[in-house]
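Presented below, as structure tokens, is a lone chain in the form predicted on its own.
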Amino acid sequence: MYHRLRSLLFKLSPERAHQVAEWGARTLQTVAPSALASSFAFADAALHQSLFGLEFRNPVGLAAGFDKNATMPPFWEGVGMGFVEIGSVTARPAQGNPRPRAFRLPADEALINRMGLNNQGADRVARRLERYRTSVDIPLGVNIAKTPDDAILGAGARRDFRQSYERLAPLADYVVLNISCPNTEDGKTFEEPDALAALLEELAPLRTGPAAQPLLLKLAPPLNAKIAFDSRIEELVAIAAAHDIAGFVATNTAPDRQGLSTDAATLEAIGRGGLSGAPLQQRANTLLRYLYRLTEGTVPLIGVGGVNSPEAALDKIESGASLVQCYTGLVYHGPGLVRDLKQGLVALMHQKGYGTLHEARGAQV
């Protein structure tokens, strides 16, 4: 069924697209919430798990990004998603970059986007967790960033995050921090080890009480498949220990162009970007390895970045993630991807012997 909506869909624009797929889900969500739930359902106790005092009925969940606004979690919920990640939310609302601002590149089921962390803001995407708080009953996390703004950069960064965490933190199952972009006064990023050592003390006052939520690092993709040693990660996760962060989500979106079959003109036409799906799958998987080697497997991992097929999700888990999340795979295979997922990954685990999720974690590694 989707494959013919995908066809309507894909002669508009990717973003135009987004926001007929948004209106459906919330009308959906709202009209017909049963029968939505009827029509995903499906559940597995292999797939259950605990991880960092949260109770996860599956392991598929919803990147940052494509419900930036908290418009529509009882539609994840009723397609069986085990867990949501709202944002990128920022402390004051932003209207993104100029348009166009994602493209589709259906020759590598990748998607390039610049959108610029356009979202309502921590107030009002606040207010809609409010709501969902007794309705929505899967774990939701919220990822914050840093406002797109020039003149917010260094003490002033910091201070801007701290806002977010401190808004909606107390409303959020998990938060993430959405450290990879520019957000220093020299354009360098909070993947900086002193520039993420100095962000992590501003917020440790406020992680007591309603807010004292765990808290993860979505970090950027390696620059290749092949990373055997990255001294600025150790120190990230030397850092990231200290502060009691809960777990790392390995990746985010990545600038360059490599491993594309797109064409060159296309892509210079389409210019700067981040570029996500498919093309991402094994740095991303190289990343989790590493993660979980440094680690020694004791702190959950989110994995993301090409999660299209049960195949996919499984070589995931293989590389030491927990958990795994989709947005570009939905946009190619709709929200059906979540039930093949899930009926896939128990099928796969009962071919290699595997009883348990956590049986299935870090076996690549």
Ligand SMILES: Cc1cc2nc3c(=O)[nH]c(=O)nc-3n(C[C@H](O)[C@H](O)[C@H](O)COP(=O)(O)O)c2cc1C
Second form
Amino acid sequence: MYHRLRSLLFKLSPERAHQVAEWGARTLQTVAPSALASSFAFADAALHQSLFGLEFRNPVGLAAGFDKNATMPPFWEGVGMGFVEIGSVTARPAQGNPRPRAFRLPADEALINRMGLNNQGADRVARRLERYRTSVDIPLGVNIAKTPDDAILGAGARRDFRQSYERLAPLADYVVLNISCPNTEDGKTFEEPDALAALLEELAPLRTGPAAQPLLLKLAPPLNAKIAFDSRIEELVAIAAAHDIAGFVATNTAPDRQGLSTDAATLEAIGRGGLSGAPLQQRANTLLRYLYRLTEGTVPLIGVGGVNSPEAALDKIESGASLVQCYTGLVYHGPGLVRDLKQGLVALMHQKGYGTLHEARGAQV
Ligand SMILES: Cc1cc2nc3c(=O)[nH]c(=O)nc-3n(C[C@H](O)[C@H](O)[C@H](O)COP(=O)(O)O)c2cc1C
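What would the structure be for the form predicted in complex with this ligand, given that what you showed me was the form predicted on its own?
All chains and molecules follow, beginning with the one already shown.
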């Protein structure tokens, strides 16, 4: 069914297709919520987990960027997602970069995007979350990032994050800091250990009472396979441990073009942007395994990058992920992917003799 819809959607630009899909999702969640739930129903107790104080019916979630403004949470619950990550949301609304800013690479089952954090801003998203917080019964995470304005740097960037945290954390089940965009005076990112420590110190006084949600960090993919000796990641993990970070999301999109079969002229014409989808799968898993080893399996990890099959999802779990997320896989396979991932995971776990996700977690590390 999605196959036919996809051939129509792929006649449109990726951004236009996304708008059409969003319109369809919002219509279905309003007019036919029970039909939606019954078409995509699949549940199995083996997929259930409790992590950082939250209950996850299954480990398949929506990656940040697809539902930036929290317009579709009931749809994601309806298609059987175990959790949703809203955002990235920024303190102020943002237009993002000029179009075109999203591109398909069908030969690689990948996307390149330079959306530039277009979103409606913390206030509007907070008002929607107020509504969905009680009506949607799966964990809703919120991913926050710095408002994309070159004038907001250093202490200003930390204040910007602080504003988003203050407004959104009390309405979220968990919060992710998207720290891989340039945010500091010298153009470095908050993945720079000193910058991260300063940011976490800024947020520390806010992390009490109703705003004391589990806080996670979303990291960029490793640039090469020698991640096992990356002292910067070791520093980040140590800083995270000192600041009560609940987990890591690995990974964001990649700035380079490694491992693609799309021809060079096409890539040249597209220009800069973050690569997502199948080519990211193994690199993201390398970071997962490294994080799992560094944290000795004590910290939940969310594996994201190229989840497009049950095998790819189990690969992430065996590499140390407790939960997985997808974005590009949904573009190529449609919302039925969520059910296929869950069904396939249960079958693969059975074949491999894993009774629970916990048993499968880290088995390849
Ligand atoms: C069009 C697009 C927009 C995205 N926007 C965001 C974003 O706003 N914040 C964020 O943390 N990640 C964003 N991502 C990254 C995804 O959350 C995910 O980390 C990445 O795409 C790898 O997963 P995938 O291979 O399943 O797509 C975006 C990805 C795409 C394709």
